[in-house]
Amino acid sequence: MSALMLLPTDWKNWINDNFNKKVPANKIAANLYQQGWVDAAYELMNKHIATLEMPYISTASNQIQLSDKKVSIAFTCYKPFITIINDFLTQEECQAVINDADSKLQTSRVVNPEDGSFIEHTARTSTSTSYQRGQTAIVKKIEARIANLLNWPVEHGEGLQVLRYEDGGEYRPHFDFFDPAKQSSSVVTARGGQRLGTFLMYLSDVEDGGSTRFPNLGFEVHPKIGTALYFANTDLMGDIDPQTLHAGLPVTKGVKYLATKWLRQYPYV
């Protein structure tokens, strides 16, 4: 049976009167998972995608048909959201990224908290080029796709980086989010608002290491050709989440190879 038909009447009118006032299904399910009505929350979410304030994943079901093909579901954790995607791109489309950045990465920079400027940093030791949203071919089509999957405007995107860490290449313990306690807040933030989310594309397997690790939570993803991780850098309600802390671990055998793509509050320019 339906969790939302579960729920006491009284929580049923309540949330019939917050969609009423037009508050977002995000901010409902919140209050929701507070007491304790997990799968109630995650039920609304699932049905009200439409009126979310943030990117989301439906996990109505395993499996998920997209516009282009399907993809199924691996791992789902609610607090923060983290899910996993089998079979996100095909091992031709993985190759056809590379081949294209290959020629084009130079050294990766992270933001500066001071100022807003991007930076190179020896917590981050890869290689890296972005591309504008729709560049190219594939590019467009990926943008599409997570667009499709996430339920997020492809406008409300940072454009795709591509990334190489070769060996002992990492990305230590760091957040997506813009902290609005730095100075560079206000900078970074001026161009689309928050990012609310963050996708990962593995564009290669690598023998050994290499994965993207939660310490926070205490696990981690292991890179696989064509799977995708996403992880959303704010809670129901919006506020950032630091519980999203995450690292790329270094590779220590073999190369890997990394597309991201950040997920903005508003249309990014």
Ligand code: PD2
Contents of the next structure:
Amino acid sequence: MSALMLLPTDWKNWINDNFNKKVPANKIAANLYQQGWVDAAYELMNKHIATLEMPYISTASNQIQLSDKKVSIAFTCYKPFITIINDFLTQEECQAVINDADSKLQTSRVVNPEDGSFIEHTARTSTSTSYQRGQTAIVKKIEARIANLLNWPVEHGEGLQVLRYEDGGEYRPHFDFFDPAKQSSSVVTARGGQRLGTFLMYLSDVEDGGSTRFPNLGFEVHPKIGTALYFANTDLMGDIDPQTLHAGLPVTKGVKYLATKWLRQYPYV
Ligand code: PD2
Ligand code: ZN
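What I would like now is the form predicted in complex with pyridine-2,4-dicarboxylic acid (PD2), since the data block earlier showed the form predicted alone; can you produce it?
Below, the chain from earlier opens the complete complex, with every other chain and molecule after it.
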């Protein structure tokens, strides 16, 4: 039975009033969620997916038929919105990305909160390389699949980053969003607005370590080749969410390869 249909009549009327006032579905869902109508909130999101102000993966069924592949959902957390997708990339696709990236890897950098510049930092001990959107055939194919899954235009994505963590390599706890209170915020959001979501793709199996941990939520995702992890950096109202604090734990055995795609609010041009 539909959770929306089961809502009391005054709530149904309230939803209709808000749609008539052109309130976006994610904001209507935020209110429903807050009042305890969790199933109704996400049924509304799933029903109005094309009109949401944020990337979003449908949780309406366990499997999602994308234009070139069927994927399945392994895990969903609703607050903050986090999902794990099985078999997002094939082993051959992971290897193709690694083969192209391997010779281009350099010491990773982070955004300097003071001025928005990119600097090397002990908090991020990996090597990495960045691609322009659509730079290679495999990058283009993966970007189209991400856009399809997240219902979010390719143009709103930053270029793909590929990272390699060796023994001891880690990314200490951090946020991916840009904090509006920080001085650099206007600089880093001038192109594309807020980083609304983060899409991580594990390109290798890792013998030990290398999980992506959410310390405020008390769980971690273990790397597995082809698996993808998506998390929203903002809540349904579009406000930055400190619960999204996350870290790439140190690799203790083996090598971890990861591809990262950050999704922006506006076209990233
Ligand atoms: O490598 C990871 O698991 C990881 C963890 C946290 C990557 C990122 N953040 C990132 O690229 O933002
Ligand atoms: Zn991160």
